[in-house]
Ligand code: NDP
Amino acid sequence: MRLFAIFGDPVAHSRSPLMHNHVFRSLDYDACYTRVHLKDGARLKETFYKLGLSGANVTVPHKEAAFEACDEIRGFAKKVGVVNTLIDEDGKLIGYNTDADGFMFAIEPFGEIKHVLIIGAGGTAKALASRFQEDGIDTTVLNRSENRLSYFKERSFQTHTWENMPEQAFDLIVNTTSAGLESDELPAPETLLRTLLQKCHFAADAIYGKVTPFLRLASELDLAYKDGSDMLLGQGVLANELFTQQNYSREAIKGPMQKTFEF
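Take the sequence just shown and give its structure alone, in the form predicted on its own.
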């Protein structure tokens, strides 16, 4: 039996074991998927091999640490410096990123998006900003502090902190921070968020399985919104395709994985 896991802090809330285990059972694939609560991202590679894993997903706050842990980076992850999927390949740790394509899958129902504001400057923000840039979408990044914005400035993104964010109109505002995951915290001051959301068409949160304070505020302002469930599904299908060594089509994986969102 092959063993897979998700690394994160926190990680108890993760639906990934349910999603991947249901796919494995449905496809009669001899594998099991579990959670690993990892406090120190520097121990990711050591822990991966100590547990005898064949692959893993990585969630906040370890996606950049996962990039550093890899022996080889492939595809989109190489461009953004962020890894959310790990595969053991003949003793080498290979890193991929399936977050960005998962998110693009999630926002398809919103139609054409030309201007996006990303709240946060972590691994998910880097992946999404780079993916938006590839598609020619004008992207602005908003973060509490200036010190984490250098990555985005170097790549010609518009950047602002809470103190200097102008009253600007966007098609879509995306929260990529963990604010609201385990508390009633907003990802930015309410006055600022309310002003921005009033000039916006859609809102999305990378957090899934709950209406976060950010999405509640969007709802109060009658905005169409999405939590991270569709993004989770999209990235999960792509990760499972890697876990099962591309022996199954994406449609074959998507069916049973999508079913778990009804459980």
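Could you give the coordinates for the form predicted together with the named molecule, as opposed to the form predicted on its own above?
Just this one chain is shown here; partners and other molecules are left out.
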């Protein structure tokens, strides 16, 4: 039996074991997926091999540590320096990032998107902005404070803080901040958000499993919206495809994984 895990701190809340185990069972794939509460990201590789894992996912706050731990980085992870999926290949640790492609999968139903506003400037914002840039999507970043915007400025994104955000029109506004996760906060002042959302068609939140204050406002203004569940599903399908060594189609993996969102 092949063994997989998710590393994080905290990790108890993670839906990944449920999602992956249900796929393995449905596809009759001889594997099991567990969770590992890892405090020290520097011990990621050592723990991975001690447990005899074939692959793993990595969540907050170890995604950068996972990048450092790998012997080889493939695909999009190279560009952003953030790894969320690990695979063992003959004793070599290979790192991938499936978060950003997971998000692209999530917004497919919105159709063609040309102009995006990302709210927040953390790890998720970096991954999404770089992925949008790859697709030639015009991307603006809005953050509460100036500090974290330097990463985006250096890469030629348009950047603003709340104080200097112009009243521009976007196809999609994405909340990548943690505002609304545990609090009832909006990710930017309400007046500013209202103005921006009124000129926009779609809204998306990286936070999953709840209608955040940001999504509530979008819904009130009649925008089509989605929470982070499809992003979670998307990154999970792509990770599972790597875990099962491309033996199954994405559709075959997606069906049972999606089912777990009804549990």
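Predicted model only: the values in this text are computed from it and were never measured. Positions refer to the first chain, counted from 1.
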task = Choose from Phe67, Leu44, Leu232, Ser178 the one placed at the hinge of the motion between the two forms, with one rigid part turning against the other.
result = Leu232
message = From C-alpha superpositions of the two rigid parts, what is the smaller part's rotation angle between the two forms, in degrees?
response = 18
